[in-house]
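Presented as structure tokens, the chain that follows is alone, the form predicted on its own.
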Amino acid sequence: MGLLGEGINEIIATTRKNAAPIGIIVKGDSARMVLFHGTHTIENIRKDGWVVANIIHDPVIYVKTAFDDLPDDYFISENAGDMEVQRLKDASAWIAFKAEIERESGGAAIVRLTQVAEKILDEGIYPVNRGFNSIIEATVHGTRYIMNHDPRLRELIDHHASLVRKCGGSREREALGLLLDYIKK
């Protein structure tokens, strides 16, 4: 499968001047992402047919984009087989794919993703960071937590955000300030 593999890969997904995180299910040769009824996201999917996953580095980004929208500065348009695609123009790499509703139940849809073009644009080598890790983790949960206020879910951002403060770096600290703004809204 290229970059993705096998497992859940947590990205940067972009759709038209659209940016959020989303986790793509691969399993063997097949990807797909799950996303909710109500999303910028699963609607320029049913209007366009494609999203590009964007593999980045930045924690502040990650943060951001689940709960704000991104500038358009932060978009560059490319060409990916018979589609014009947006990524994000900081992106390490990115994987343009059709995208296709395979089914819908409650508040989500299914979507099956094809590979269409892959690009490597920094070869940098970047290590674990659990900070980084804790700040993904941390974000899904906040995303939830402004939904209904559980106190379980406060239990597990608080346990990130130690997690941030002692293995995190500045970036990965300005990303947990954000988040816990975000959260307290």
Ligand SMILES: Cc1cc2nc3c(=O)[nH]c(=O)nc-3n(C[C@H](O)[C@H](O)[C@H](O)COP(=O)(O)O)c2cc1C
Contents of the next structure:
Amino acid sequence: MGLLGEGINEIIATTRKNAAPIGIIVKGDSARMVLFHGTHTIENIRKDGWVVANIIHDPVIYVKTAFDDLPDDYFISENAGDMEVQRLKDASAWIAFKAEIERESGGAAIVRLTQVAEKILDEGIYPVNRGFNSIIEATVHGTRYIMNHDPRLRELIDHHASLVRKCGGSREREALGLLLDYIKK
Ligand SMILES: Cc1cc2nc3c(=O)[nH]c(=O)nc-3n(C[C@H](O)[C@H](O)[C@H](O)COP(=O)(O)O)c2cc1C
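Next up, the form predicted in complex with the ligand. The previous block was the form predicted on its own.
All chains and molecules follow, beginning with the one already shown.
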């Protein structure tokens, strides 16, 4: 499956002038997304039929795109097969997919992805950092916490926040500050 690995790949999905962290589920040769109704990502896929997976190592981008919109100048257009798509300018790699809604249930749509292009832009090596990983975990919990303020989710966020403070670098600590502000609103 090209650049993606088996299991769930937590990438930044770009659609037309929109970005959000989304999991791409890879099983054997197939790739799918499960998208909650009401997200811009599913609405744009419905209209345009494409999505780009951006591989990026900046924790701040994960937090910002989970809760907010990015300015237009974070995006750049690319040709992928017969489509014009948009990716993040600072992505280390990007993979463009045709996206078709396979099934819809009450709250979510299952989207089948067919790869049309991929490109590696940065060959950098990124050692495992628990602070970065904890930003991803805390952000997942944060996107749910803002909907229900479940105290159990708050405990999980606080646990990951302490790992970010212990193991992260300045960019992880900046991302944590933003995350804590977003979930306060
Ligand atoms: C690491 C991570 C993975 C996520 N995976 C998904 C996912 O697979 N499907 C989904 O609908 N939302 C997922 N979310 C939540 C969305 O990113 C969040 O609802 C976002 O606000 C949607 O943005 P949009 O409205 O611009 O599409 C994930 C969040 C994080 C932090």
